[in-house]
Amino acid sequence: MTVNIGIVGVGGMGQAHVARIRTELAGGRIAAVNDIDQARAERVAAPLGAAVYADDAQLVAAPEVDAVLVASFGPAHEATVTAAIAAGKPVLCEKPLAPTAAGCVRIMEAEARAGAKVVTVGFMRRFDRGYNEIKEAIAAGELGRPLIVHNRHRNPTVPQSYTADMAINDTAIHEIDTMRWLLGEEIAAVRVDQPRPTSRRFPHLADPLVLALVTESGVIAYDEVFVNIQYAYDIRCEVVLEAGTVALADQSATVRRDAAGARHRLTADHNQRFGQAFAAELQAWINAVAAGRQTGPTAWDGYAAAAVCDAGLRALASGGLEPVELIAKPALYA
């Protein structure tokens, strides 16, 4: 079976979606296409064959499509999320799934009406190598209970457009998934530290931050988030445990040696650091889909870590630890 996909959102991130599903994925194609900017849809469909919608909801109805990916910005996320729940198809929505908690909630709600889960989060890096590994060796219990985790999340620069409390709900998302999903728990409270900002940033960005998530058992996961740091896309992760530490190496295949000294090749952004992982987590939902099930992180998960990011935020502006509030898991995600 082939699964004819609308793509909802074709920027940077959505085109390098369509790219993959082109050349290098199994099972799915281009049915249709949706954007803010007609021109730019129009310019991605042409190739592919697929049909230009005008507006999201026009995509999700369209008979010839059997699954929606959503790319857009995030604060449209929840709209398209929705028709597509209840439309009946499954969906593949990008982080955010919705900027608040309360957003998220509304989804939740959606699928609860329909009785199915049909929403999966993109939190890729729950498909990356490095990370699995991490993962199993906690799970091994061989090195004891983790203990801390420190987390660095560093970009060489944003736009201006990037603000504060997107250091949180748009890029230590990320983290905040991940700790979760590492430790096997929730993230109870949460603290923002502010140190010393970085002389190479917009004037009314704090940068870098540095948030402590403190989950149910007690571990402290700490997570730098500095967006403006020059030299690369650098993603690193150490949990230390009772009797050891396990961490994701460098990711490099080849090591340069001159007379400058020896060096290996760094990432410049997410499509080249996780490649891999955002191939494993489409052709996992393409797969889920043509079985007729769904994968990966649920509406739950894109909930749970929302509601970190609103405690992120008021964190941000007391200074203090700010705790997560929780709805009780509904049933379907139990």
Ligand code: NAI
Second form
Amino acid sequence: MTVNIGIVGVGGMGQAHVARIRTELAGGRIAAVNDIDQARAERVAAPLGAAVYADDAQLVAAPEVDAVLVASFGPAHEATVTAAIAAGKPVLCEKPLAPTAAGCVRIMEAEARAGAKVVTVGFMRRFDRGYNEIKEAIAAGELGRPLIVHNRHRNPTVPQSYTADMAINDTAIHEIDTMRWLLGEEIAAVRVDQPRPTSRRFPHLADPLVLALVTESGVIAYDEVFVNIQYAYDIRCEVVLEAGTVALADQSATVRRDAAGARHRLTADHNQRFGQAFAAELQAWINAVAAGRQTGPTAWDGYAAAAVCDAGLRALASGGLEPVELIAKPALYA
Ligand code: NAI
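May I ask for the structure of the form predicted together with the ligand now, the form predicted on its own having been displayed?
The complete assembly is shown below, putting the previous chain first.
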């Protein structure tokens, strides 16, 4: 069976997903496209022979659309995702599922009404080989319990439209989900420290930030979020356990040695660094849709991460440790 996918939002991420589905992956095709930028939707749809819909609700309802891929911007996600749930169509939504925990609760309520899980959230790091090896090393137990995690999320630059809140809601949300998944527990409290800011930034940003994510069992996961570090897209994670550490290695398979020294090539952006993970995530979703089941992070995972972001924004304002307030987990996600 070929899964006919309708995509909402074909900017950077959406077009990267379209290219993967077209050239790298099996079992799926783009059948319909929607974007508030109609000309962009038409440009993307034309070489695919895909239909163009003027709004997301029409795309979701279209009979040729089996499943929906959402890559519009965060505040628009909830409307498309709830329309897909109501139509009983599987939906893969880019992070954030919604910008606030309250929006994610409404999405979970829609799934509860429908009585089925159809939502997958695009936390693709769960498909990255390196993070999976760290998870296996923790689970093996030979090094004891995890105690501390050191994360670094470094982007070369961000556009001027990037707001202070986005460092948490759009950027740190990746480490927030990855820590919940790696450590197998919820994050109970958050503090956000603000070191001296870089001078190579927009005045409206506090950059870098250091989050301290305190889990239910007391692990502290630090996350340096530095979105104007100039040199590369550099993602690092080191877990400190009782008798050793496990960390992501450098990504390059080769080391260059010359008169300037020995060095690894670094990646420039998320598509380069996480290309393997994005492909594995999308392929797993297409396979699951074809088999009629949900896969990957659920709406609960989207909610729990958003609740940590909400607390992170409070912590950014207060400077103190802010508790994460979670509702009881609905039975659907038990
Ligand atoms: P972008 O700004 O390049 O593209 C967004 C597209 O959505 C634009 O074409 C815009 O016209 C369209 N759009 C906005 N509102 C819409 C609406 N209501 N209906 C239909 N189309 C709408 O942004 P980008 O970087 O492609 O990000 C898209 C999503 O992907 C965001 O949720 C972002 O957080 C996520 N993302 C995820 C990454 C990851 O590592 N998993 C990396 C980068 C982005």
